[in-house]
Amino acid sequence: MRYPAVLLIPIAVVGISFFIGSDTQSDQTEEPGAVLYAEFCQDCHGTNGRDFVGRTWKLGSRKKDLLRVMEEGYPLLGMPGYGATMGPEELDSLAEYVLQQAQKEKRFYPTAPRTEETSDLTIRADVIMDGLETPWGMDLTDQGGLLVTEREGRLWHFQEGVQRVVKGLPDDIIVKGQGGLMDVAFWTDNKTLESWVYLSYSKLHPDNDRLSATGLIRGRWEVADSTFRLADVETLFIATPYEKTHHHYGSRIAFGPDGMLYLTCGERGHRDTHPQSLESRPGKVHRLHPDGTIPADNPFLNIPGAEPSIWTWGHRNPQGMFVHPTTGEIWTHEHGPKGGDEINILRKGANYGWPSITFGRNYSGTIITRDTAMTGMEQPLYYWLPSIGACGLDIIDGGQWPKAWQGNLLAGSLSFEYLERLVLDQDQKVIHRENLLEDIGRVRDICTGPNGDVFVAIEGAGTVVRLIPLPKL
């Protein structure tokens, strides 16, 4: 059965599930593969294999890669599977035809998709988005769309191979230093069934363009006529005071099982001012109702002079956060200075020590403090020496991942440009580390889906990849 054209339109919008690029045409023959191409593929991919010529193929350009995608499909890129429509011989002749057309370009060399060999698993990294400037944060909508921020001030919605800009963003984003548009979170109110998109960003001071602060806004999610926008945008939180610096914004967003919103805020480079003070907002993790109001059970609500939104304090620059799928605990990691990147489990009212205790040193190599522990301050679950530039943190849960990988942590490295796998024992101690996707680029964020999908946003390369586990035979 031929797929209706409407099902294939999304592929035509972005080009092709496999490729991006330019246009080349050649004469079509009446060989079986050409006939099948004209019937099933031409409407979206152009005559004579146009979209397969002179282009970069995202999912591999060997015959075995073509056959896999033609048979199984790739719904995330809008590619339907034809395994139930065509027999093996038909698929083979179609793949041969596509390769013949592609090979008319002299620079065409069949290549495999990127794979990673681990001790017990092969992982394939499929590029699903590219051409991004600085991807920073990701989240999934309740309809399976992927929201991706670019630090330069753009928000994208990606689904079935179609990438569209989301309108209605705030106009006071300052893109400077480490600042810009940062994290994104999608949330649906169970009572009203309204969906909202939350964004964190470096917010420009309304009266002084030299000052900025970590800001949090939300907008009601509206979709109409294939247009995505945020409506009724409102500011929920500003991590005052505004500062002249342009780094250490923190900015990760997560919704806990208690229905509360958690927001990380870096100390803005003022380590001796904010982290150990309850009277300012930087250097903390804050806990809010989804509408921005303060929960009645926040730990410092009734402390004179304390900011009532504070949940935990003594943080440097937390840029990874997830909710543990089994325990419901909020896990974070944060940048240390020279050494001392940390993984922490957040506990109500706890002080995580920066800069009174740390395993790191100043970037010059001089000592910040000789104390790595102190009464009343939490110890990290794990710390890195040297620092990896930890950014993005999530946990493998479900899907096709084998048992040995369930509950493993994935942390991004900005400094060494890889994805790190951390294996924990039953006492939540890290017992094994493994580098994945080495030299792929600065890993900025990791996002996992309800079906076990793992997405990785890579700065520098400007891509988002999807990781597919392939058990070794």
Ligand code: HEC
The other form holds:
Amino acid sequence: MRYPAVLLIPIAVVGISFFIGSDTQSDQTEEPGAVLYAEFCQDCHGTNGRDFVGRTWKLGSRKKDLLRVMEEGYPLLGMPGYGATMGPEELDSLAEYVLQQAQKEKRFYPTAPRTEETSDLTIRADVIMDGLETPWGMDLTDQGGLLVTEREGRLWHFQEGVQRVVKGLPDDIIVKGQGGLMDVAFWTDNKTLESWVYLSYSKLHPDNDRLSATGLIRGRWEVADSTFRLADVETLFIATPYEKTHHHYGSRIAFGPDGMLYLTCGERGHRDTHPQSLESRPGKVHRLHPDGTIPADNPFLNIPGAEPSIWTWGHRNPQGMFVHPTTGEIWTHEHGPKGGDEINILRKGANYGWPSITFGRNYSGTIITRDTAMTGMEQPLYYWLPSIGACGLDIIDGGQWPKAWQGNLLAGSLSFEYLERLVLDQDQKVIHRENLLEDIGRVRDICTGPNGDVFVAIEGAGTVVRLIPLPKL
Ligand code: HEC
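Swap state to the form predicted in complex with the ligand from the form predicted on its own:
Zooming out: every chain and molecule, the one shown earlier first.
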């Protein structure tokens, strides 16, 4: 289309003045936002807001998001807060300046951080780590650092935005099928004040590379010159016999209020051999002293042939475990087959029934057993039909979470790629279920921190997300 020349002239004038305007602006160091930026921000974020041009924003890129981040800071990511030292006008001029620089990129458009509208609360989901392959297990150190395993055989320490690899891992991790490096737990010995890191993984047989077993090691936590390593690594437990299969390793680690270590071991795909036998280790939850020795009050010490570390039996593949903050009970959940993922509270010596009783069927749809109950076998606290592919389990406790959320369970779903909220009544009955973070990816682990922090590890996306309850406006 042709425009009359008279119409083009004003456009050209506006265009030129725009260029002149923006040129003088970026050189104009008197502009308060630019001055403040140069003084307070550019050491970390680069000159002229370089870090914000073409950025994939983590915490939102609307002006109000920037103001919030600058005011409060985000210690976990290493962003200091300026609310105490800068006034609203200074913060405002900084936000304007950063946005003005960011807008130089044509693709820039203001985006809100990811929020979730639940039935009774808005939650913000901040991505605090990304670029991971298959995050599997998480725990916090006594200094607030986040330890994250990747199934591929790496352990990370993340604090104040700095992600460092932890050295000194065992060299017999076999990454195959469902196996690899799995859970991590941090524990400090109250007597010696020494800290240890525990790892569970699929361990290669020393002489036969076709065989593996769930293994548990620990290493002394050593931090020197910003390097993290496990020293004096010792093997504490191997869930023998070694098997040829590469699935159902279990692998969650937790420390009970009794000072004992609990380790879940899956049945390795041998449901007719292990779960109902006290003479092998797969398909059980084991209880050990933190140094790997057997506690004198374990339930099966007097039964000839029984494995002395067994605490509970009849398990399929338990991959979620936490210690209840008020009752001190150990809660687990485990994968059922087609249907029948279940939540259990572990009781000394109890048999959870797999495969004699189950609410599930074979994956092919055929019957495993019609029995869902039997004397001498525990009923689950809850079971999922259909299975959600339950992985990772924790409980909301403290922090800014409203009352209705305190004591709620969070369970990951591998199959349906969401985080499930389960509300329990006083009799520990599940009275409400709700999907959070739908389509976020395979949710592998959930870890709660002492101040109510909730971290969620997501496979596929390769991220760790932090959930924050937002006050009702
Ligand atoms: C000590 C280093 C440091 C200083 C100084 C600093 N920041 Fe940051 N800031 C960070 C880090 C680290 C992050 C997190 C970045 C990440 O995880 O990708 C961050 C994040 C941010 C974000 C959120 C970005 C997003 O992706 O959502 C904004 C906005 C921001 N900073 C603005 C500022 C401004 C404005 C200043 C100056 C007043 C400033 N920062 C000073 C380190 C710093």
